[in-house]
Amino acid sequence: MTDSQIQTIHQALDCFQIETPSWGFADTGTRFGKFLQDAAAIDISDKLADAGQVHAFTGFCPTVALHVLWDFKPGQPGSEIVQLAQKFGLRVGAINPNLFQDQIYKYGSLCNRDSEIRARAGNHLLESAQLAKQTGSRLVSIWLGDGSNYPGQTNIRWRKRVLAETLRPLHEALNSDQQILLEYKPFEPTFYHTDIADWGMSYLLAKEVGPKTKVLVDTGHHYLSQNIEQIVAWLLDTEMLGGFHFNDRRYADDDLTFGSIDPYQAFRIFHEIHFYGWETGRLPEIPYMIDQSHIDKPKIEAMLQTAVTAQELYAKAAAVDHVRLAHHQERNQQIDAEECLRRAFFADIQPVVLEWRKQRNLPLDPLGAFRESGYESRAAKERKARRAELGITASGSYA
C-alpha cells in the first residue's frame, strides 16, 4: 500500500466516529423472552460506564444514544445526564422518544384515531426536544411502531396526513442546528402495513414536515433483496441522508452484530459515502450509530467487536481508488470497475489501522485489552449483588 493510500485511510479514520446505544448495554431479548447477564447494565449510570469503556478502548465512540423512557427519570433535567456522561468521558448523542411501549399505543401513537392519544404522543416528542436542548443533542431520532395488522383495518391515507401534522410541532420546537431523523421499517410490530414502511415514505414525510427533518437508514429495516447502498446513494445525492442505525441480519430485523453476516454490504454502503465525498470534494457529516440487541453475547465485548468492525470496513472503503473507478465506469469496463471495490475489500487493512491506533496511544487490540482489564468480571460481581438488593428477579422484574 502506498504512502498516499495510507495517508488517505488515516485521514478517513480521523473523521470516523460511531455512537453506541444505551440500550445495547442492558438486558435485552426477543418477543419470547430474554437471557439475563450478570454484567448487564441496570441503570443509566451503568450504561454510561460501559459505553465509556468502549470509547476508552477504541477512541472513536464518544457519544451515547439515549432512550427517553428507559434512561431519564420523570422530570429529570438533562443536565444531570450530561454530567454523568462527562464523568465517563462521553457526550449525549441522539435522543430517542418512545412511542411504542405504552398500552395506549395499541392502535398507534402519532397516527391514532383518538385525538387525546395523539396529543399525548405529540407532547412526548416535545419533551424529547426539550431534553435534546438540555443535553446538547443535535438529533431526535424517531422510530414509529404505528401501523395495522389486517386489510381494511384503517385508513392509510388519513394516517399519512395526520402523521405529518403531528410531527410539525416537534420540527418547530427544535433549534436551527438540530434535526429530526425519521426511521422506517417494512413490518413489525404490525404486519399488514407500517406507517413509515420504506425510505421513500420517510423521504416524502421529511419533506412535508420541514427542512430540519431527514431520513435515518437502519440496515436491518429492509427486505432481504434490497439494495441498501443504492438507497444511500440516492439520499446522499438529494442531501436527505440524516444518519444510520448499524446492525446486521440473516432474516429480518435480527439486530445482529454489524458485519457478522454480510460485511461486503457494509463495505459497499461506506464506499458510496466515500465515493460521494470524492466526487463532491467534501465528505458528508453523517451520524453513524449502532442499534443492536445482544441477546446472548457479552454486552461490552459485542459493542467493541461492532465498533472495530465498522472502523475497519470504513477504512477499507476509503482505500478504493476512485480515480481509477470513475475511469472504468465511464468506459463501461465492468470487471475492472468491480475489481476496484474487490481489491479494497479483500486488502489487509490491519497494519494501517494498527499504526493509526499506535500513533494515538490506543490499544492495538481493543477487545483483548478490555478483557485483560477485568472490568466485566468486576461489574458482574457488583451488579449481581445490587440486583439482589433491589429485588430484581430472574425475569428482570421486581419481586
Second form
Amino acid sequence: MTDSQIQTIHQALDCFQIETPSWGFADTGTRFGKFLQDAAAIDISDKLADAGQVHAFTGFCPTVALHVLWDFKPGQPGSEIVQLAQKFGLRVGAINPNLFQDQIYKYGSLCNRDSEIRARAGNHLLESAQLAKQTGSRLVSIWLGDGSNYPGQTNIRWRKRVLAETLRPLHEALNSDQQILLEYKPFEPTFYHTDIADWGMSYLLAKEVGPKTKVLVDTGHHYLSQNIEQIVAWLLDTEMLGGFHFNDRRYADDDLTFGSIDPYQAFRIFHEIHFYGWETGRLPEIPYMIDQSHIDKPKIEAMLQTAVTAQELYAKAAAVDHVRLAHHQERNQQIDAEECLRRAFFADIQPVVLEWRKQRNLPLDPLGAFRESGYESRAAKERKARRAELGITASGSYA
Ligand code: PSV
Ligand code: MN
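Here we have the form predicted on its own; I need the corresponding form predicted together with ligand PSV.
Zooming out: every chain and molecule, the one shown earlier first.
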C-alpha cells in the first residue's frame, strides 16, 4: 500500500466515530428470560462508566445513546446526566423516546385510535426533545412499536396520516441543528403490520413531517437477503440518511455482533459511503450507532469487539480504489470492478489500523488492554454485592 493510500485511510479513520448504546451494558434477555451477568451495569452511572471504558480503549466511541425511560429518572434534569457522562470522558448521543413499553400502548402509541393516548405519546416526545436540548444531543431517535397482529384489525391509511400529525409538534420543538431520526422495522413487536415497516415509509413520513427529519437504518431491520447497501446509496443520494443502528443477524432482528455473520455486507455499506464521499468530495458525517444487547457475551468486551470490527471494515472500505472502480464501471468491466471491492475486503488492513492507533497513543489491542486492566472483575465483584444489597433477584427484577 502506498503512503498516500495509508494517509487516505488514516484521514477516514479520523472521521469515524461510533456511538455505544446505554442498554448494551445492562442485563437484557429474550422474551424467554434473562441470564444475568455479575459485571452488567445496574444503573446509568454504571452504564456510562462502562461506555467510558470502551471509549478509553478505542478512542473513537465518545458518545452514548440513551433511552429515556431506562436511563432518566422521572423529572431528572438532563444536566445531571451530562455531568455524569463528562466524568467518564463522554458526551450524550441520541435520545431514544420509549413508545412501546407502557400498558397504554397495547394498541399503539402515536397511531392509537384513542386521542388521549396519542397525546400522552406526543408529550413523551416533547419531553424527550427537552432532554435532548438539556443534554446537548442533536438527535431524537424514534423507533415505533406500533402496528397490528391480524389482517383487518386496523385502518392502515388512517394510521399513516395520523402519524405525520403526531410527529409534527416534535419537529417544531427541535432546534435547527437537531434532527428526528425515523427507524423502520418490518416486524416485531407486532407481526402483521408495523406502521413504519421499511425505508420508503420512513422516507415519505420524514418528508411529510419536515426537513429536520431523516431516515435511520438499523441493519437488523430488513428481510433476509435485502440489499441494504442499495438503500444506503439511495438515502445518501437524496440526503435523507440520518444514521445507523449497527448489528448483525442470521434470522431476524437477532442483535448479533456487527460483522459476525456477514462482514462483507457491512463492508459494502461502508463502501457506498466512501464511494459517495469520493464522488462528492466530502465524506458525510453520519451518526454511526451500535444497537446490540449482548445476552451471553461479556458486555464491555462485546462492545469493544463490535467497535473494532466496525473500524476495520470502515478502513477496508476506505481502501477501495475509487478511480479504478469508476473506470471499470464506465466500461462495464464487471470482473475488474468487482475485484476492486474484493481486493480491498480481503486485504490485511491490520497494519494500517495499528499504525493509526500507535500515532494516537491508543492501545494497539483494545480488547487485550481492557482485559489486562482488570476492570471487569472489579465491576463484577462490586456490582454483585450491590445487587444483593438492593435485592435484585435472578429474574432481574427487584425482590
Ligand atoms: C427496536 O428493535 C430497536 O432497534 C430500537 O432501536 C430500540 O430503541 C432498540 O431496538 C432497543 O433495544
Ligand atoms: Mn435499532
